[in-house]
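The data below hold one chain only, encoded as structure tokens and taken in the form predicted alone.
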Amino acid sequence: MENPSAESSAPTAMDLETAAAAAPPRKPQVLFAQKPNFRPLKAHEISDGQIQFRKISVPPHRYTPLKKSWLEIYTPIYDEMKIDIRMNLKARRVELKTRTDTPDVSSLQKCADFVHAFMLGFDVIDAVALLRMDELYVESFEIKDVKTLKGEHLSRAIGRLSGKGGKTKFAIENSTRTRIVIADSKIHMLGSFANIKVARDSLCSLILGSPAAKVYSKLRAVTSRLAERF
């Protein structure tokens, strides 16, 4: 005897019709290739494994500063940078060369600008901010640049920079977040672009005559300004 509730539990044929129309039709499956996994090429690999230089000059007056913070400056180029260094005493100059171990292309032009900044006259701790913080840079200008001033007036526009006992010097320097040096008539500032546009705006303000106390509260007015900037 058949068990009549076998029979109406089993599907049907329209069943099985009419649930193959209701399902949504299937996607035929994309097969994409797999990606590519391309290890980071190193600084040589870059340049087609051709090692690079750098040659800066010392000159006469910074030859002795030089030999007496060597260390200081061998030490974070070396060891950080991984950028050979040496000092080429015949030609006096000092020559920076890229490794196979140089993790990026762009350390042997940063050790280049500090070791440069270092030849300008900026102090080895000032200058090593070039090596550990993008977006600084080295601008040097003449005084002749903004005013031709010759004999007394040139010795007192320089006076007018520095001020008593370089008052004003730190002044602008700590007010817009630079460093400058003020190698006789060459004025070199070390700092961000816009922080070295405010100090140059106020060194040529100086060089042209204005009083000090001008010049100080135009800078607080700009560098407040800024300050709200950022």
Given for the second form:
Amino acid sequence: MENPSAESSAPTAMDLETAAAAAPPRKPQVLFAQKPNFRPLKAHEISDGQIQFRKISVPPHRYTPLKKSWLEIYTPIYDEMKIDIRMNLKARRVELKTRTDTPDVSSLQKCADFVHAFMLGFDVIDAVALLRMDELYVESFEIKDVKTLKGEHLSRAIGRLSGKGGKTKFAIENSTRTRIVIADSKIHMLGSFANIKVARDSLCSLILGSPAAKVYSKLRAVTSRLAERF
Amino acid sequence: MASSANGGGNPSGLEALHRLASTEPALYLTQSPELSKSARIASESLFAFLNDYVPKHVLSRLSTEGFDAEQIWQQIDLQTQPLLSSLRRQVRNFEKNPSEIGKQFNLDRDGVKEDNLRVDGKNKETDSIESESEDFDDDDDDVDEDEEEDEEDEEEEGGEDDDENDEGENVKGVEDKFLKIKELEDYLVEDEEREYGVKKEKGNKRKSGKIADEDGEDKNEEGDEDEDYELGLMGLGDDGSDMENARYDDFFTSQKKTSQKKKPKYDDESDGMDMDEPENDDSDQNEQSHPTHGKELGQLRAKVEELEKENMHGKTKQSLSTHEKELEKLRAEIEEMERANLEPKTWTMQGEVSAAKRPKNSALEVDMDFDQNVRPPPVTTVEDTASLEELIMKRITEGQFDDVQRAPTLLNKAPKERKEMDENKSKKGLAELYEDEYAQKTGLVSTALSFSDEQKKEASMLFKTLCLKLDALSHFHFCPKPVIEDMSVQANVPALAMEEVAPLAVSDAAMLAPEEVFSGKGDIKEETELTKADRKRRRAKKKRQFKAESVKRMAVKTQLSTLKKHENVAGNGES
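Switch from the form predicted alone to the form predicted in complex with its partner chain and print that structure.
So here's everything in the complex, that chain up top.
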């Protein structure tokens, strides 16, 4: 009830002000300026109306999987994130471009991360989590960062990481809620920060030579703690 | 006979043999045609000699001109092989029948004796006595051939045969008593050893001595040569073999013994000897032998007596009486005991002995007797093991193992729910996982996500229904139906309708007891139980009641009628 009166008073104040302004200013009065009423800026406008681009190169071994799952990649980016996406076949690149109606500034980066994750080797359904959640990260490291291994030792270490039929890798993935990609000597992890830390610790201990059973026992202890938090 | 026939025709052979014998052995190594020629001649002559005694002739003579050594040898071999076998047969025959030897010798005695004497004297020195028996077995040549013996004795060529022949004859001469004498000697030796503990190692010597003695005493037929032989044996045999161990006993005890034992022998064998004596041409020699032998014996006896007189202590064992023998024994024992006492005692007799003071492992050998406080371990018998095994088998068949079972620990708190480590690729993507987690957190989705939760839910549901039923039955308190959280479409029905107004269970048990409810009095009987009197009474009662009622009704009726009349009147009056 008061508000309308306040509002009415405001214009009246303004009217007064204008009246006062119209009339030659005899007495200088302190008048409060009206707050400017801005509507929120669109993403487009944040970047001063300029369109932003991202280019992600496609490694040859991901070319065919990209072709297969192109639509699964395209749909969420174009429809939900409102980012233009195209594949530059000649240059073997995926190119992303903001539109004028892109709602969020960060969406372009998220999409770029999503595509990049796919290029690293993650599945689409796993990479999509990057689009949907903020706190997920991708971390990569190499085996030689942990321990210098050559030849057969390296092969054995990779074998130890994956386990028979990949069961060690899946065990780590399931218990820490991450996704792991082992590409020769490089290891990529996708997940939240704490989970990535746990997964990295397990993987490093595996590289350094501890048997899988030991790693499992440590995992169990850690993940129960992680689960209890929720 | 044969020898005389051949003797004249072989001076060249003899010469050849002489020549061969005289050459130095070194010269044999050189190639000299003379030696070979003389050798051939000698072999031819020998062959001719032997040929007469061969059972069946194969070659008439040995042909050596232009023949090889091997060929000559083969010819000789042809002759000697059957010869040897026949000789052996004859020797065996002689072994069995020693008397035949005498016959043999007697036949051949004539031209042989001097030669034999000479030969004996020579050969005794060279040969050992043991070779007698060996030679006896190993006679290669014909022992009966005296001529050959002579020649071959002189030769050194076929050396091994010479001595054997000689001794063979003498052994043959002794032989018919040889075995018996030998047995006797052995027995004597053993007995002596046993009794006096003196080991006589001069068996051979004594044998030889005895043989010699026996020869000297018994063999009249042998005569001088035997005597000499015996003397030679006596004198030379002992000296020759063991000079350093010569003892008084060796000389005299054997002599005495043999003299004692031989006398009966002599008597036994005198018949045999007497038979031979007349045949013997050398009776002079026989006569001579006796006196010489007796003289010798007398000398020996004198020596013995001297010794005995001189040395009473050194009595020979035979001269002691049994008492003295016992005394000797005792004395020896006493001496030994005294010696033992003087020496330090064995460790078992020394009282307290530590391990250092006794030899190693000596305690094991001694059978010690001491008390132990420890009970000896139980000895396992066959029955024990059998019973044990029976028990074991029984338990196995029953399956009753008496295993120790761990006592179940009581849980202080509910077991923490552990998520199983899933080693398979997760079916949900990462995004979906987070989605599910979010939904669960915000409560949009029912919480029964894990398998154990569902099981728990089911269990709790079952229990709730059971509880409801039990409550309804037992307490008759109204309990509403259990709330099932269910996401299902509900019809738009008033809430009260959801709960049943009527109780689920109603009991028809009344508050009051039957007897409290019972309003009648007395004993109530059923129709069937009523007796006749009861029925009558009942009927009478009923009748009375009915009567009373009817009277009342009548009264009421009359009253009513009167009232009605009054009303009617009144009504009429009013109107």
